[in-house]
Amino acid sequence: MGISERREREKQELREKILEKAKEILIREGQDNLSIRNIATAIEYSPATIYLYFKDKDEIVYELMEMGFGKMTEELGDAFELPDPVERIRRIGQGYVTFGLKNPEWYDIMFNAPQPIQHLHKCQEEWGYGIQLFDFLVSTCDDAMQQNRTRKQDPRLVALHLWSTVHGLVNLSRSQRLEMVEQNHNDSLIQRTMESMLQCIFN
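Structure of the chain above on its own, please, the form predicted alone.
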């Protein structure tokens, strides 16, 4: 390995170390305690070194969210290729819930951690994994409408309805609030709720 390749590898390793430590701080101490200085202290580098890789903590948070959405996209896998739009939606919903329950730390970073306004603007401006996933869900809802599988309406609102339901199920399950509805049948209740939602919307 040449000098330039070694340096590039070392840069990549440090960048990953910065992100991993930021993730730990974000999960353990919350976003109020996530700062360039705290990350630098944790990895035993100067704050100036962090700024060589990220312009501010917002960019770090954005990168972590993109990493989480990338992992979710990988796990959804074959669901994107299913020809039937309703079955596609069903499998995406199942994959979403499974990811959220198996990866609570990533899920909180992606959906439950309060984000600074600069980060929200960046999400709107850039075509990241999160926006791609939502837009794919919107287009799938539109496919179902074109096939007369549901009444014609704004597909973005239908997609938001679907997303809100699965997001709520993940959070209710993680906080054990579903036990108030039906004890000891968490997985079954989630699946039956999702199926009921699909039957109400699609035919």
Given for the second form:
Number of protein chains: 2
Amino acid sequence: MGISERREREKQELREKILEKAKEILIREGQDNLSIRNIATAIEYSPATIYLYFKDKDEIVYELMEMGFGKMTEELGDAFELPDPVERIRRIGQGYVTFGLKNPEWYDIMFNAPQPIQHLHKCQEEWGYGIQLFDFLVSTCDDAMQQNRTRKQDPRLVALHLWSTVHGLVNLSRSQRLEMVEQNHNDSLIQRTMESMLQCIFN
Amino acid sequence: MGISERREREKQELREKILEKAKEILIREGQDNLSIRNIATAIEYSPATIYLYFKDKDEIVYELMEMGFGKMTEELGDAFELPDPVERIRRIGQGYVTFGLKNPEWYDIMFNAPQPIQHLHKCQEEWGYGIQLFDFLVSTCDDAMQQNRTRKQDPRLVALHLWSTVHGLVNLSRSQRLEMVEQNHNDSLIQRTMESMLQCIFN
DNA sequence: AAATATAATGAACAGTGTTTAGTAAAGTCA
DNA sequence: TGACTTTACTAAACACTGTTCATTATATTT
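Okay, that's the form predicted alone, but what's the structure of the form predicted together with the DNA?
What follows is the entire complex, opening with the chain shown before.
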């Protein structure tokens, strides 16, 4: 009988419509306006209906985080496949920061918001995308080390150094702290700082 | 006539009591529970009264940010006066990160929250404490450069590199992203990453 | 004591996430 | 087709949030 299958499909469709509208609200109105009621209005259902498709708001934000990682991975494009490890790191770093500066709402959900992590804890699951990205960075740092492009040390320390810096730069910009200490702060200052870091880590 | 002076004094006292209770709530219950109503209950006045002493909540959070800077400066202690610029940077960096990890609520208000910056915009004022700290860092980097302890370059880039990294580390820890990618993440991993950065910038 | 100036508040507004009891619709079977 | 069951949905409520404003209470001055 195809009825229960159709029902399953319809259920899936509404679930995806909720996420689609949530995404639109996030982009157009920001995280502050991403409320259950606003999503409900957008999909033309009552707020309570959303709870038949998602356990809570954390789960919706978690799904948005996954969408964000998809978007970022897409934008990073072929940077992952560059043969030279240092160039790989450079291009990934630039792409990461550019993504963060151009999509602060996405970035915030992916790397700052507590909701997705809360959801992972509730499900006892791992942060797949994050782990994947960090592990790739660690192994790329290891590649660079094998080629004597950087000092011998725990590659996780180099990876964390890199990640912290780009994360810090994006957040200092997003929180308006950078423009408070550097009036003529622009993307170039951030780019040059990144380059300064790369020059200092690799050779 | 001393009456208007006494009134002024009483007004100041209640204002400070509000901030004192706000601070207590922030420490004991976190930023999420720092609501006007909770403060009102704590000072045994109605919520509306608070608006006779502060323009809005942003102003209260701004004042807490200033308190936080006082607290941090205190904890950094004599690190500012170390004669060796690199040692100065090392100790300030360690103090900064330790403060951030031990006082996430304070740190968040000081370096992440939008409210204090919103307040500064409304008053058309500058971020005094932040500028002071960053400028000190820039000039310390300059000192190190004069002593040939680091490559010749714009000291602002080195300062921003340092700040971004420690800011990134504190935020990755605070947002639980670090423990998601490194199960046995502890303060030592962060400390070693900082040391790795210092080894790579200075000599 | 009456008039005035200051201080404080109750109640409301428009919002938030979430739960629950009850209703409407759809599917099943005689 | 009509009765029964299962599924889908929602109105209303709860306990919150920041903020404003008309009204009341208190303190000071005349």
